[in-house]
Amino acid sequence: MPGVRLEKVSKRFGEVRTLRDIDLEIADGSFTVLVGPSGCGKTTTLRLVAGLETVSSGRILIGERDVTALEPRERNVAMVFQNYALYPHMTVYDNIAFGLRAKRMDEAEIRRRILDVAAMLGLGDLLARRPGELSGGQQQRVAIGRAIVREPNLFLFDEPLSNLDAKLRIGMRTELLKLHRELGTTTIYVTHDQEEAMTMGDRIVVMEAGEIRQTGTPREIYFRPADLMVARFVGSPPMNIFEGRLEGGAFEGAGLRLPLPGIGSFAGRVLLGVRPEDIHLAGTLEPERASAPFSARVEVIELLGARAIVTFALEGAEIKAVVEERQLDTLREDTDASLVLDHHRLHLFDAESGERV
């Protein structure tokens, strides 16, 4: 399946510039997720690839073919929208068949394709129903089936699961990944949900304000965020940030002094990032990984089954830690606890630019 390449792609709506010189390469057969806050440009990027919007500058290639000026029907892509976009007066069968009939395909071939896709998506018993007789999850399967049956070079998904309840959304994520492995079609998937991005993407593209902030695997994005925006956006609960200074190979700030081995000669104002799962109760982390212990007051304990999110107060700031349920017996709200940081998992960012140090 062909990959996709965007070269210096920009988009303006009047005086508003929504995309700024986007350079992006999406590998053949990959599942690439565009993620970022509302208004970051991810859906605009998808619509430009689909041909639903025209670029203001730059070019778009699918495989080696320049599609920048081509109409959507000439690009051989299939798009699944957030609102499903099904025809309410048509049966499931006719909804899936609609695009193929528009191409004047032989009806026997249409039926063969629809039955194959229906079997793949569990729609075999629903082909005679209309969309109003289906659940949200079933309607989404129909929309996906309509895309698959076209056998496109490229799948484009625009927040396709956001209308589903939490349990169904998790199930559909799994089904989409299975489907991708079976078909191997290059896929671009847009979501604002960073958890969805982390669980689904081979590659993740984090966007903000019309620009790409970082591209990488889920592990790269999570464990080595390129800047403060990525660090704060990816992760739930979000990364804790401490303001301070780096001098003599140690961080000082928020009442802490933490020697940081291997930091080199960098000195100046920095932001120290610590993910909630890398804050531990003193004595529960291997000594070679643990920082010097420090005291913080327990404010709120939120139990989530096998773990809890615990909010602590430290020097007037709040920090959050993920604590195993079996360790909660030692914690009480409005009392002090002794904590350590995993100094192998700390992140430093320049206080001015926000770039990773």
Second form
Amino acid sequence: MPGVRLEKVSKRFGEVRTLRDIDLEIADGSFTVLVGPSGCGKTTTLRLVAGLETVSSGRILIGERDVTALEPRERNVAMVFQNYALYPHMTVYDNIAFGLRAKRMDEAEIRRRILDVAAMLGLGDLLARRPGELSGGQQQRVAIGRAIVREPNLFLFDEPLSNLDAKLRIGMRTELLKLHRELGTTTIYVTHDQEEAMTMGDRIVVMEAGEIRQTGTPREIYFRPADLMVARFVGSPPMNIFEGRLEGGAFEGAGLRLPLPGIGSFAGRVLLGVRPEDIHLAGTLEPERASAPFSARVEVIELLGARAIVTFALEGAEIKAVVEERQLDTLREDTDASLVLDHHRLHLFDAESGERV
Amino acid sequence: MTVPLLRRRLYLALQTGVVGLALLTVLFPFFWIFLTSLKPPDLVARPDVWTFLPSAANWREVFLESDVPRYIANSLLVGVVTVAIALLVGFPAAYSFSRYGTGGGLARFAVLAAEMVPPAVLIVPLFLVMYRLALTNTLVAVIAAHLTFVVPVVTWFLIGFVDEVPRELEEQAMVDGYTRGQAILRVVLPAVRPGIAAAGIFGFVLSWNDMFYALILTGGASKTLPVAIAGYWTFRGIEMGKMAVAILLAVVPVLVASFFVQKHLVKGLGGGAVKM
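And the form predicted in complex with the partner chain, for comparison with the form predicted on its own?
Below is the whole assembly, all chains and molecules, this chain first.
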């Protein structure tokens, strides 16, 4: 299976620059997720790879082949759109057969392939129906079936799960991953949902304003965000950010003074990022990881089940922490609690550039 | 009986009354024309006579002893050819307006400008052109004239229908291995079939009903049905009975056709205006 390479790809729509000099390497057989807020250029990137838009400058390669100037039909890619784009006037069978017929494949072979795919996706009973008679989840399967039946070089998914309800969405995620493991086809998957990106991608590309902010594995993106934008975008509840200064190896700000061992000689204005799960009740963290304790007022406790999201007030600012349910006994709303931060898990960003320090 | 219920019934009665009145206003003339078509020759000119022995004389004369069947064929031919050309031109135009925003939002509406021009403005140049080409008194001239108002309407209709076909359908077809042209033919065209039917029928009705252009551009054997209807107004008086038959022949097909596509007609009339 070939990989994909984008070299200095830019896209302008009239005066608007949607993508600026994107360089991206997508490995053979990988499941790469493009994620970012709306308007970040992720869908445009996908459409450029599909050939549905033409680049303003730069090159796109699929495998060793330069496809920059090729029509979509010449690229041997398959795409699944957010609205599934099923042909309303055709049965499920004909929808799936449509791409094969373009290749003038023998009808007996088409039939064999469709029955295979239908068995894989549980579409057997639906082949004679029309899209209008299917549920959202079934339409989704047909769209996926139509993509895999062609045995393309590359799968492109444009927010394929966002029209499904939450429960179905989580089920489909697993199915898509299984399918990917089975077929091994290189996949590019676009979503605005950071959780979907984290759970599905073996590589994540975080984009914003037409640029790539960070490329990495889900762990890298989550535990070593390259800048403030990535740090804020990934994770739920989002990372807590404190404004302050670094001086003499300690962070000062938001009413806190936290000595940070091993921070080195950097000094100046910084933003301190702490994920909600890295804020602990004093005494619950191994002492060598814990920062100096500080006190904050408990405002709201939202129980999720095994865990709760607790909102604390600190110097007028809000911080959110994820706390184990069994530790909640010690907390009362409107009382003070003593907290520590896990200093192995702190993130420091330059206040000017937003980049990781 | 409670007060709200009473009020609701009163409202319903009022509603029924108003709709009934409207229906009566529209349908009564047809009823009267139908009666006239069945009147024996000596009573035709007596609108005040309501009871008489029905006679088939007018129907027989129109069908068997006049050229009306030929004029019907002329009207049919003009309508069908006009609509066929209009669809052939209008669909690509509508696609272009819808997908590429050709000419900007103004052009989209300017399509209808031809519809605003009074026919009297167009007829003089049209007549001169046809005269030069020696095409007066031919159906070609009528078709050319009808295209001036059928093409814009058909285009306008189809813009709305094409707008409703998601772009992704064509894009999917293009990724699936087809050219844009194939994608349009195999995916967009089938998806707008109801629109094409509605636009076609509406265009046909416009052509079928036109008298002005046909009256000026045709004569003799190339007459269309509306011109023939007017022809019953002779220097010896109005041949009311036969005229009534011809009128019914002109109106009934239109009513039947409109009934079948009325849902799409409403959508088509407003369709092109939804999006700028």
